[in-house]
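Below you'll find only one chain, the form predicted alone, shown as structure tokens.
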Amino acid sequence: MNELTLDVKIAKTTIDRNIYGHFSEHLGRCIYEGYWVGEDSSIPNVRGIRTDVVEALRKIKVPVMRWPGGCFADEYHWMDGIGPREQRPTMINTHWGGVVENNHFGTHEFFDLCEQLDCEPYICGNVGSGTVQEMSQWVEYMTFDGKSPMTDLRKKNGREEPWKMKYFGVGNENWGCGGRMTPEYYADLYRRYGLYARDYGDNKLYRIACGASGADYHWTETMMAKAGDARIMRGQQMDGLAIHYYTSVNRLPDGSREGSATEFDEAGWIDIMSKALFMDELVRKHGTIMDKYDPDKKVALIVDEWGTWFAVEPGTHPRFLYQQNTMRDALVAAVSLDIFNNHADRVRMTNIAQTVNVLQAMVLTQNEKMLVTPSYHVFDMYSAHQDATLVPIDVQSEQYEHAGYSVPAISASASVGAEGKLHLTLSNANPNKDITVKAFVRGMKGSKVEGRVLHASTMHAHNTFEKPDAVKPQAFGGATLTAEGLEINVPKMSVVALDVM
């Protein structure tokens, strides 16, 4: 039995557009060569930021961008990235390959990128190796519209008006690369650093605390008890708590991962599907702890690093985390976004890692060439959910079983947009079987259905610079209106997006 049941009349929760957010770190070729080519480059650019990447990302309506890390954030000292570029000091990126950073892409360039993308900036501050003063001055430099040494410095560097900057992360992975802290110690630091990351004028910060690694529920309990109470924080409370979870095979002692992104068997396919679906348990269990301290759900659960993580592509730098992106990654993106949508009452931002040339990227570049990945197409197909109203959905799915694993074959989420259309996204994780799904739609009588499908003939299908359109969405004719709603023939290992009018 494969059935969806949904009622448009009980839709009430907004799917925050920031659930479709992105993450870009100073790692490998994400920033340099990915976004930044410099103003003198032969690659078309606007003030050094490559045009083709910006155009591609604007198409999928990137709502928010997290920067500069990641692990890099807790060794980044922002003053190294301002002023005339030729005078900026260089540094060693100790986390990601020991390469030399010239700091040509800094605060001003990041805000320029966000303005070109028409997205919100989300800046992650340095708690691991930085001082309270350093973080406080960065916020002042970016957002204060008054007389102070930091505003004078900003104006000297060419920016007269302050930027609008809402989202600010107080540290990153402080349980690991951000300082190897206990949750009790970090909670105290969060309260201290968060206090001095001040609101200036009408710019109100949305302070995001470092959350747990995967299933570390003690971290969430501690953070909510010590830093999640507005009465304790006196207006400087935690607005969001950010957990991290990567879908991968096995982690090696050096932090790298096993398993090829493109060469895997069906056991490798279903293993990753099972691990991606674990995100639902993480969101539910962390959310339950948060409910204990925050029953009104004022503190958002944020997943500001998620996605697949495999071994790097052969011949590439082992710490640049460059991997290809197949239909397996597309299915991971689809089931993850369905999970986030269906928990939109608590989940209000997620940031896939990472946008360009790193891990589960949207875009890959090679000198002047650029391509978009299967995961990019999923974000495009799901973009109609941004700021739409969640339609609660009950999914009854047959199991897909292989190699000792058993997972639901069908995943789905639904929303209704301001224009009154019903947006339904669903996927079939079974690589061997098409599945017919009956959708019982209450509260709306459709007269027309349109859709797109992303699928391929093999699990390993991906786009290359020689064949950049090998995997791309096609018009979908497999959905039929019925008296009760819809009947949908979902092809094997595919993602489908429907609009019902």
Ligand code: AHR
The other form holds:
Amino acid sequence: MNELTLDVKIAKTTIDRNIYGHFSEHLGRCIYEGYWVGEDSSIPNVRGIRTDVVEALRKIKVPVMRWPGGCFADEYHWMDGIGPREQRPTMINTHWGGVVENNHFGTHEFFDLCEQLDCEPYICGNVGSGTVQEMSQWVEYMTFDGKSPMTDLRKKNGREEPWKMKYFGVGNENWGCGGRMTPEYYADLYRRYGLYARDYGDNKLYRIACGASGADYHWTETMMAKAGDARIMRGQQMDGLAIHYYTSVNRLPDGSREGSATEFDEAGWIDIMSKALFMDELVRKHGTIMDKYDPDKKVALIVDEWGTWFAVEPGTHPRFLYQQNTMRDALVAAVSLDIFNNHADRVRMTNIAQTVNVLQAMVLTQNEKMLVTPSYHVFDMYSAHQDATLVPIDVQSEQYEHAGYSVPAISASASVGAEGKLHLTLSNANPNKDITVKAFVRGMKGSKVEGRVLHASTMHAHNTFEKPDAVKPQAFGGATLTAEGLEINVPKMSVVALDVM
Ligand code: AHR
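Starting from the form predicted alone shown above, please give the structure in the form predicted together with alpha-L-arabinofuranose (AHR).
Okay, now the whole complex, with that chain kicking things off.
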């Protein structure tokens, strides 16, 4: 019953490393405290950016970082965030708690962060409350190599050479916090703003349009019909369309979410599993609409915000979206990454929200302390898939049923790396039952298998500043080579990553 069938010989699609991308917004303690502590901080830092966080994120090979929002992006005026820090104006971060934003982390600091992380920048421009000129000048400031008022300004601020910047978002959630637009109206704005966000020299922008909220298929249909034509003039084409989908218990009218991140019963576990698995339907249905207009799959489907969204930790600011991260989050990460891998022909970037101290974070900080979460470990265990070639996989799984829900217990994806190793990741969403999976592997005869497993004795297990290693991967001895491939004993509520060579 629990069987995987895969043929290494038919592997052809690259799993874009950017599927393992991240998103960091000026929200709560993500940018400030999470990354930026300032040059005079007693917390070890390089030019104001904390070293422990950078080192942890380098280990999971963060390929791309989206910034400055989120809803913040459509209220952000980039010129406030350049020049001597003590002279930068303050603003109110109206969307995220009405707190004062001192603009000490701006364009130069973001590119420095990306250089320290060795990742690609993905900048989201302001369509909701910004002008075409403002967006156009930001791109010119960052990427133009010639003489112009914007390049003079950049040089005056200490940066002689332009930066390389490929990924550029033309607005964020323009159906909601980014301007409450209709798709018809936004499609026209996308064409206009996208045009004046110019390609300078050899810096070719990869323009990403705001996509749908969850299952709003009309948005995708309209965007593809009105702005998805890859043959329109250079500089106007859409390279990616970015949908957003969060896994949560229930959304309240004020936008906050119900349900504790750490205190839930088995119904709360399976509810979240089933909502995370809905990503597969979303990717398929949006992809099918895109296929109609773009059968060659030139336009990427990007999921530039995803992850779990629970009620904030008790006693924390309601708009800072600080939540803990348990084995439940780890399973959400695993099944989502399997879905993205398995749709790598259309999905070429995703950005989990939001890296540090916000929503489904990789890293949590408390003053000078830092811990990594179970979700971080999943990104680490899955990192072998980055830029490997997808091995199409057929997954036959028993159902896990509880409280009226029914979901497949086993999720999996596979790839083959340049070095010829087969990378197989799988998870067992059933918190009550270990499951033996037979993998029929064609096109490769393995001689050795090794791997790691992430599991814990309770669904609520998580890392705290007192016990930062309560949940961490262990060496896995539950996989054996067979005549047909592999037999894998996947422990209950666990994530397994195998290398077969
Ligand atoms: O990630 C938190 C918020 O969720 C983002 O700012 C916004 O784009 C989305 O609604």
